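Single chain ahead, written as structure tokens, the form predicted alone.
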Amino acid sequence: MAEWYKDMSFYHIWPRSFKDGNGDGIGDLAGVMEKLDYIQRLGVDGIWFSPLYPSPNADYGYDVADYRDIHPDFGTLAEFRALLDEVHRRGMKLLMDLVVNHTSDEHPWFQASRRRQEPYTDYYIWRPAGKRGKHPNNWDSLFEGKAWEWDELRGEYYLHLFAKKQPDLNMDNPAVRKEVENILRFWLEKGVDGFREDVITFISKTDGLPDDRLMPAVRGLRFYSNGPRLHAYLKQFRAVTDGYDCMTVGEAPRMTPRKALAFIGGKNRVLDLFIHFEHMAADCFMVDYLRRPFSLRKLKGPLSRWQRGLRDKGWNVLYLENHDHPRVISRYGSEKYRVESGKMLAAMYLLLQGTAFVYQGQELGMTNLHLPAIEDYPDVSARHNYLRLKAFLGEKRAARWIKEGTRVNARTPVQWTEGENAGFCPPGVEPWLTVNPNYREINAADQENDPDSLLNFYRSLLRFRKEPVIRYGSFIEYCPEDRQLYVYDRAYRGERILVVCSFTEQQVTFREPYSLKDAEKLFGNYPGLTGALRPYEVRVYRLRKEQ
């Protein structure tokens, strides 16, 4: 089994917004090839691509219409192969997104299934109408209305846990699982190094698809999250990937360390890592658009719990941003203290134990987008949930919550320069999505040669992550009940790293957990030292001896 991922950091690319290489206003593989030097200089060891497959873009790539090709917006299979070869030439790895809980309704499998054409008749989850013509059960979709949509051609309902154009595959059908095996082999034979497996814990549904009487906000979730045959199906897929030097990362809503170890622990693990969401609920309730005041304890509690829970048993994923969450400085930091809080957040998570992921633009301190109308945010989830919230909160408050919580905030074009379109696409070309107007103050070109920039802070941290104390060191948290400070240390073979993070604009008195008289200050976001911690200050100390 591959374990090289334990020494690595990955750069996460949402390709539509990374870099336009052919001048059509849409990010593509040519743009990624153009920026490989930048990615490598950041200090990461690999790239994770969000879906590159052909898709009608009801959910921007997470509605796959063909698992064995590249979306024409992004390029061709030949361009992908050339990019993969160049990534490998640089000693880096490449991960693909595997989206097999559902497909697009434009996928040939679904079009054949709705016509009852064999062998595709049961590739999806179809049910007749319930009593008095009602839905087969009372489950909710996470993106769009109820979880069932009527198909006139077939004369039945199909299940869609996400958008209506994302019908769920019937993984209980052995032929569907064989299709997944073949998809894995197709890309592994081309040389990819692993997969991030989208909502993979949803692929097994409870027998009978019963009504849910207990969870009115997300009815049905407990009947398809971590379902009865999930482990068996993942074991089947693992038998394929174990034939290659491959890593697998599962995405897992409602995951805890104890549950995770059943999948990622031990020599017979069926996945290598889990991307979980527990620490991403520090300013919301369950989902990003149900806004709550930020709570540091809701951030550091899960982070520390996963550090302790997987110690010597499994391996952590470290992340603060991806394509599904708003920008972290706008959430957990401060746009007023953007650089200071950005550096603090970077050190806070990158110095923990685990495989780190940095999302495009995170290293620049990109922030949330502020647009006037809900209609300006191109996202099926944002539009649907705005209508749902408006009925309870009123139009103004619902709009504010959605604008703060929508994942569109993380999908604006990467800000490369202070020139027109932020250098994402050529002057005079309209980018597919609004560029954040603050690109003149926040862009890669300005930060490139500034030794104090956030970009260069990330570079320094990612280099330092190669130190044995970060790879192997123990983890101890101090003052866990503190509402303003997150303090922990890492220790290994006589070296100790103390990480002190302030999450407030106020000055905070810090009580040292042990003497720092002989300590070296490794990282900080302010010059010099003062008695009290300054707004969003981070201090990272190294002691060469055990204290």
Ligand code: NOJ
Contents of the next structure:
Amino acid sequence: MAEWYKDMSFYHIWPRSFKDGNGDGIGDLAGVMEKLDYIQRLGVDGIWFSPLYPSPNADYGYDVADYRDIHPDFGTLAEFRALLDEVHRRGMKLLMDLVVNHTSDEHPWFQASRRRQEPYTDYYIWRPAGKRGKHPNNWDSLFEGKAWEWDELRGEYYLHLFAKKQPDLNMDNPAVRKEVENILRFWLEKGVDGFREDVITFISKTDGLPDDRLMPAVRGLRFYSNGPRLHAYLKQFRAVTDGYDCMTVGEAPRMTPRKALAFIGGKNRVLDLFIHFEHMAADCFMVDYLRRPFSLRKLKGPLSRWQRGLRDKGWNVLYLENHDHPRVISRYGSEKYRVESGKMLAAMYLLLQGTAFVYQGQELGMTNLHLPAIEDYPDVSARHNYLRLKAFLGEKRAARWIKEGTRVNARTPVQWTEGENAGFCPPGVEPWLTVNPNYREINAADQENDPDSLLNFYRSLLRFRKEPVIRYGSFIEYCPEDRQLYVYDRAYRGERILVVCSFTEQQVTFREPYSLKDAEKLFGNYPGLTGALRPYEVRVYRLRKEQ
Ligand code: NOJ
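Swap state to the form predicted in complex with this ligand from the form predicted alone:
First the chain shown before, then all remaining chains and molecules of the complex.
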């Protein structure tokens, strides 16, 4: 079983918005190739690619139409192979996204299944209409209305937990699981180093697909999260990946550390890591667009619980951003104190124990978009959930919640320079999605040679993550009840680092948990190390005991 990921950090690329290398306004593999130096210099050890496969883009790649090819917008399989070689030549790893809870409705399997062509008839979850044409059950989809869509051709409903164009695969069908095995083998034979597995904890649905009387708005969720045969199916897939030097990371909504250990702990291990969501709800209810004021305790509570819960039994994933959430400075930090809060947040999570992920643009302190109209935010879930919210919140509040909470905020093109289109695509070419207008103030070129930039702060932290104290150090949290400060330390073999993070623009006094007389400053976002903490200040002290 692979263990190499334990002291690694990964850069997460959402390819459409990373870098356009061929001048069509869409990010692509050529763009990634151009930026490999940048990625490597950041100090990460590998890349996770959001889906690169051919897709009609109802959900930008998470609706896969062919599992064995590269989307023509991004390049070709040959280009992918060349990129993989180059990544390996640099000693880095490459993770693919495995999206097998559902396919695109344009996938040939679905087209054949609609027509009841064998062997595809039962590849999806089909049910006849209930009495008076009713849906087979009352589940909601997460992206687009009810979870059932009528198919004229087949004369039945199909289940879609996400958009209508994302029919759920029937994982209970052994032939479908064989397909998954073959997809894994296909990419492993090409040499990829692992998979991030999309909503993998949804693949086993409760028998009988019962109606849900609890959980309005997300009816059904409890009947398909961590379902009855999930472990068995993952074990089957693990038997394939174990034949290679491969790591697996499962995306896992509604996961807790205790439940996680049944999948990623000890002898039960069928995945290496989980991307859980518990710390991503510190300013929302369950999903990002159901807004509530930021609560530090709702952030540090889960972070610390996962640190303690997996200690010596499993391994954590550390992240604050990805393509599904708004920019973290705009939600847990402050746009006014953008650089300060960006640095504080970076140190806050990168000094914890686990395998770290940094999402494109996070290292530059990119922030949310602030555009006038909902229509400016192209996303199936934003569109649909706006209509749902509008019905009971009114237009204004619904629009505000969606704009603040939508993942489109994280999907704007990466801001490389202060030039036209932020250097994402050539001048005169229209980028597929609007560039955040703040690119003149926030871009990589500006930060490249500024020793105090957020980019260089990330570089130092990522380099520091190689120290044994990060991989092995104990974890103790101080003042867990405090509403403004997150304070913890990590200790290993005579070395102790104390991390003090302020989450407020007010000055706050901080009571040292022990004497810091002989401490040195390891990281900080203001000069000096003493006195009250300044807005969003982070102080990282190092103490060494004489051995
Ligand atoms: C989780 C992915 O990260 C998200 O982008 C996608 O829309 C859903 N799963 C459905 O695949």
